[in-house]
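This document opens with one chain alone, in structure tokens, the form predicted on its own.
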Amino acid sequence: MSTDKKLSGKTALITGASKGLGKAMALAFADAGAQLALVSRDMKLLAEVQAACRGRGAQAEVYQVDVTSEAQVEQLKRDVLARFGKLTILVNNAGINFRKPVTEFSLAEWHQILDTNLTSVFLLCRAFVPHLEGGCGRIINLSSMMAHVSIAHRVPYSASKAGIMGLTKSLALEVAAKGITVNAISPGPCGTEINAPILNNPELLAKFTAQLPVGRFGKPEEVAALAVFLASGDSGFITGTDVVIDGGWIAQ
């Protein structure tokens, strides 16, 4: 899937941007020209990106947010509509992931993972959807396969992204006559940072590998791929759904 300029013009915000997906997607976006607000938590990681998508010739800022936090993101809003005066792409990526048993998880781990991938789409959507353009805006959610079959010890996670894949489609109902277009990606096993736990342990990583029918993890270059499509003219007419990306593991 070719990137070309499709982009050109538009400006896009990405929460999560420092690594993994979001450091992917922020480099395709700028491949495609697109202008860039790049959100994280962790300001070093976030400059070496911005540096990367500038060196391709995109306009890139920064800005250093918890994404859990209502204040923050109303501040981002702010400062967003000052610097680029528009919006038109909406990539909410932020997540994290612990893996142990319910048994395991305290009330206070729950809420940082249900915070952090699920509420922090809520309010992102909540600033940024009344300063979307009008006919072209597009909101991709970050969700994952675990949305859709799960294993143990994902709680938490599966809970968080199966509530982005209701988000996503009440969302999409409600935006649908302002021309905007809100889908959500589902990944499956990507050589990025969260699934350092299984890359990182051959044993492990053979049994998921084992369970993939292509034979491997997925590249984030190739979900960044993806999520330039939709977020790009030509899936205008694709809304209120998912695009899993997971090598065929749900299809088994």
Ligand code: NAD
The other form holds:
Amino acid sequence: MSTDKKLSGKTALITGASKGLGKAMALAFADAGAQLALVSRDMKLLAEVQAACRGRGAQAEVYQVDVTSEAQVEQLKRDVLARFGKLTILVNNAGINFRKPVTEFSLAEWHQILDTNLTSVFLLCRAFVPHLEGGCGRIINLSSMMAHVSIAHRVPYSASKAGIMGLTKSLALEVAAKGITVNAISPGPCGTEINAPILNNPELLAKFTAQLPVGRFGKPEEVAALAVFLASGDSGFITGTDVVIDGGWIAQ
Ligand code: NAD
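What about the form predicted together with the ligand, after the form predicted on its own?
First the chain shown before, then all remaining chains and molecules of the complex.
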């Protein structure tokens, strides 16, 4: 899939852009010609991503925001619109996961996962939908193959990702007439920090890899190339759905 300047003249906001899939999408969007508003809590890591994007010729600004905070998201809206004047692409990528039996989850941990993975998507969409460019606006929400299938010890995570799918469908219908599409990307296991408990456990890593028909974890760049396509003009007839990129996991 070519990322050849498909996003030229477009402004994209990416949450959780300091590392992992968010960082890979920031770099791919920069290569594709987008101007970038990069959001995360870690300004040190974010500054490195900003420098890499600028090194690829992109305009890139960084914003320290906790996406679970309504006040911070509203301030982000004011700051991004003051800087760029408009937004074309909103990528809701920030996410977390804790893995344990349901009986060991506190209510606070449940809220932390739901607030980070799902409520943040509502807050960002509510803030930016009125300002998304008509005709070519794009919202891309990071769901997961765990919205389709699940495994034990993922109760809040799977619930949050399935919630993203409901949000994605309803919002897609709400904004379709404005030429704005809303889609999700549902990755299978990729080699990023969110999977450190698996990647750092040789036994678990072997077990997960054995369950992947392609025999390996996904690369962040593969998810990023898909995001560029969904953000581009080529994807205008795709809305209210998700694209699964999982090495064949859910086909089994
Ligand atoms: P990661 O842990 O490498 O990065 C997560 C990013 O989200 C970081 O930049 C982090 O700072 C940011 N973040 C977390 N909480 C935040 C908050 N409250 N406010 C602002 N930023 C916050 O994870 P990743 O693998 O890059 O995952 C990105 C997204 O893709 C997540 O939504 C995740 O659930 C989803 N996903 C990942 C995989 C995978 O295997 N990596 C699979 C399916 C879905």
